[in-house]
Structures are given as C-alpha cells and as structure tokens.
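Here you get one chain, nothing else, as structure tokens; it is the form predicted on its own.
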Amino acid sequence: MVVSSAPGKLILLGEHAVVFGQPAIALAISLRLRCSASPSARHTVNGQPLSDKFHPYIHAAIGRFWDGEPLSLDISSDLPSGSGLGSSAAVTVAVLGAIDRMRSDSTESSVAERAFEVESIVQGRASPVDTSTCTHGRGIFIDRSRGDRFLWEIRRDTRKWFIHHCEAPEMGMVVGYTGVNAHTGPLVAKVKRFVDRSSFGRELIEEIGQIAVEGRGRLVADDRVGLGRLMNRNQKLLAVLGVSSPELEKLIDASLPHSYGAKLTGAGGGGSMIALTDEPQKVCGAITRRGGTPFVVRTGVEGLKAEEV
C-alpha cells in the first residue's frame, strides 16, 4: 500500500481570468485530501466500484494513465466538495501521486501536467492554477511569459501558462463555505460565453489579470491592506462577470468590518469566499451568524507527499 496527501488551495487573485491565460495567484492551504492505493481484484473507490459519474475525476486519471493491475482506492478528505477549496484538483493530484508512487517514477512537473489534463477532460475548460497549487504548495504566480522562480510550462489549444513559485507571508485567512455545492465547469463556460460575446467582458478579464500583478508586489511586500484593496476591486469585478451569488455576498459583506480584504475563491456560484484578517475569530463569528461554515487555515504549506502508511 502506498499512501500520498495533496493540500487543498485558495485563488488570492484571478480566478476566472486565469482560463484565458492572464496572471493569477493561488496558495497552497492546511486543509488535505489523502488517497491510499494498494493492488485488488478491480479499481474501487472506498469500496465501491470505480465509476465515471460518481468519481469522474479519478476516472479520468486512473483510465488515462494508470496500466497496471486493479486498484483500491482509499480517499479522505477536509476539503468540501464543490467548496472553491480545490477538492477536485486535489483527489486528481493525489490520485496520480500515489499510483506513480507505486511506479517509482513521479516528477512534480509530471504530475501537475497530468492533472490539469485530468481537469480538462472532466470539466471541458480548465486552467491549470489549481492543480499547479495542488501539486506544488506554499503558493504559485502564473503568468503569460517565464520570469523569476519559474517552475513549469503548461499548453493547451492556443493558450499557455508559465507557472512559477511565489513568496508569500504567513497570512491570516478565514475561509466561508457557503454550503451550496457549485460546479466548475458550468460556471467556466457562462464566463467564456460572455468573453466571446463582449469586449466589456473581455475588457474585465484583462482587469482582473492586471490585478493580480499588482497583487504579486503587494504580497511579497507584505502589503496587506494593499493587498486587501485589490481582492475587494477583484471580487467586484467577478461579481460583474456574473460568478457571485447571494449566498458568497452575504458573507464577504459579514467579514468585511474585520478583514483587509474579502473576495469569493474557485470557480464561484457558491462555494467559498476567502478574508484577509488579524481578526480570524470575529470573522469566523460573522461568517456563522450569516449561515455560513468558517474554517480558519495556514497558508504556504507543502505540496503532494508521501505519507507514512
């Protein structure tokens, strides 16, 4: 048996844009997802049999790159699903982590390659900033061309990412789940509609990305009201291209009397807003007088490992 942990991850700054290949920032965070692999008489998944509707994920990543012997998959996870926290990105990583494991032959640009291929075959349009994040930890910086701490390059179609490692303090940082499970991949395509359709919408995504360049310097410098000021403009902007809710409003607009800064994380719809705060115990009280679910995590923490069994 062999056993291998991929930590969960939040967008600072970006989401959404980051599929048209503008800049983003995403680190890497304290909640994991954990994947057990050992030889069975046929693949299943926590007993039950592997299917593509119920773990179209680790479907897709043991029927693409797995040629071995059956399997028996173990998962456990901190991560909701649907939750914006990168469950998905995370079983795909750990899944792949464990089966190379058992190969003896896994390299930390392999496995994020992989991965966002096993998104983009799930979800029809992805990026890979999620599932960068999910292998690498502490926290990326993508961007459109190779700069300083340059990790990897990912293709698709006409589009490319340049994935480097990224600096950043150790934050305070609440995360609201708003309990309502939003899918991805529906929301990636109402944006990419709208971009199709719109220079205005095409004008936002430039915006977004120009934001999170800004948002590199803030956080190196450990700006953080800087840094708080930008998420608040990002969400706005994500909230014009139509992926907020009622739900993640209520509770950025909860956290924002004590944070920097408050914003939705993922792909939106639901699932998760991120606040930048010194007072993580005021917004975690704010969070769940507004319905929502607050988990206060550490930032900056190490990617897919292998775990003790």
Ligand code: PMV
Given for the second form:
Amino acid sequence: MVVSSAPGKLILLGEHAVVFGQPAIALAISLRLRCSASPSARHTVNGQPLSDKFHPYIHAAIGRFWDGEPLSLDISSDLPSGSGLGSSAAVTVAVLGAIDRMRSDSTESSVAERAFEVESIVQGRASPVDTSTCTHGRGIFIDRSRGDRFLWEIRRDTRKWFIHHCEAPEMGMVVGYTGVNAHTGPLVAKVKRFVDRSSFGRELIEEIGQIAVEGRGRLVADDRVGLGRLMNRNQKLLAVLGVSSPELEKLIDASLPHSYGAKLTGAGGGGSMIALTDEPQKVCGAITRRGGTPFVVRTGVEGLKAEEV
Ligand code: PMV
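Please supply the corresponding structure for the form predicted together with this ligand (the preceding block corresponds to the form predicted on its own).
Full assembly next; the chain just shown is listed first.
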C-alpha cells in the first residue's frame, strides 16, 4: 500500500483573471487530503465502485493516467468539498501522487501538468493555479513570463502560465466558509461571457493581474497593510465581475473591522472568503455570528508528499 497527501489552497490574489493568463498568487494551507492506494479486484473509492458521477476527478485521473491493475483507493480529507479551498485539486494531485509511487516514477512538474489536464477534463475552462499550488505547496506566483524562482510552464490553446515559487511569511489567515457550495465551471463561463463582450470586462481582468504583481512585492516585504488594501480592491473587482454573493459579502463585512483586508477566495458565488488578520479569534467570532464556519489556517505548508503507511 502507498499513501500520499496534498494540501488545500487559498488564492490570495488573482482568481478568475488567471484563467485568462493573468498573474495570480496562491498559498497552500494546513488542511490536507490523504489518499491510500493498494491493488484490488476492481477500482473502488472508500469501498464504493469508482464512478464518473460520484468521483469525477479520480475517475478522470485513473482513466487517463493509470493502466495498471485495479486499485482500492481510500480518501480522507480535512477540506470541505465545494468550499473553494481546493478539494478537487487536492484529490487529483494526491491520487496522481499515489499512482506515481506505485510506479516509482514522479516529478512535481509532471504531476502538476497531469492534474491540470484532469481538472480541465472535468471542469472545462480552468487555470493551473489550484493544481500547481496543491502539488508544489508553500506559495506560488503565476506570471506571464519566466522570472526568478521559476518552477514550470503550462500551456493551453493560446494561453501560457509560468509557475514560480513564491516566498511568503507566516501570516494569520482566517478562512470563512459560507456553507454554500458553488460550482466553479459555470462561474468561470459567466466571467468569460462578460469579458468576451465588453472592453470594461477586459480592463477588470487586467487590473486584477496588476494587483497580483503588486501583491507579490508586498508579500515579500511582509507589508500587511499594503497587502490588505490590495485584497480589498481585488474583492471590489471580483464583485463587479459578478462572482461575489450576499453570503460572501456578509462574512467579508464582518471580518474587516479586525483585518488588514478580506476577499472571496476561489471561484466565488458561495464557497469561502479569507481575511488577513493579527486577531484571528475576533475574526472567527465575527464570522460565526454571521452564520459562517471559520477556520484558522497556517499558510506555506508542504505540497504533495509521501506519507508513512
Ligand atoms: O475551484 P476554485 O473555487 O478553487 O476556484 C478556482 C479559481 C478560478 O480562477 C476561478 C478558476 C481557475 O481554474 O483558475
């Protein structure tokens, strides 16, 4: 039997715009997903037959990238699914990590590339931000060209993403889960329609990309005030793009009095928000009072790794 694990992630700056090839920053978080794999008479997931309907990401990963004997896979996770914290990317990366270990053949960049392919098969239009973060861990910065701390490059149609390691200090971050599960695919499609039809939409996307570039500088300088301001501006632009929601706005408003900045993270429409704060307990209390579920997370944790059996 082999066991591998991958972290969830939060997108600090740049979601949605990154799908168009704009820069973004994402950090791995201390909520993990584990996958164990052992030979079996047929493919199963937690004792149930592997199915496209119930396990779309695992089904696509095994169907596309495993031609060995059937596997019994067991998945356990700290990540609420549909929360915008990268549970689909983490399961894809952990499964690919496990099957690579069975073959004793793996590199980070090849896992990240295949995980992006799986996500694209299941979700449709996507960027490699989630899958690359869950693979590499710590922090990543996606840019339009190759720079310092370059890790790998991923291409799709005319788009190119240059993935870099991003140094990030240990920061107090609270995640607030709205309890509303939103589907990423339709939200990504809605933003594309907006951007295809209006130059204003394209300007919003460009500005979000610039915010991510500036945010990388603030992060490296550990300038939390500056970073918080960029998060707030990013949230305004995401709301104009139509991907915020009343539940998200409620939790963001509740967090702001105790935070440097707060914004939705991931696809939006529900899912989760994040707040950068020195007072995590106060933010957690405010989120709970407004009906959300808070998690205090550590950022900058390890990416895909093999676990002891
Ligand atoms: O699926 P989520 O909620 O982790 O969001 C993904 C981030 C998007 O930028 C909206 C989509 C993508 O593939 O980058």
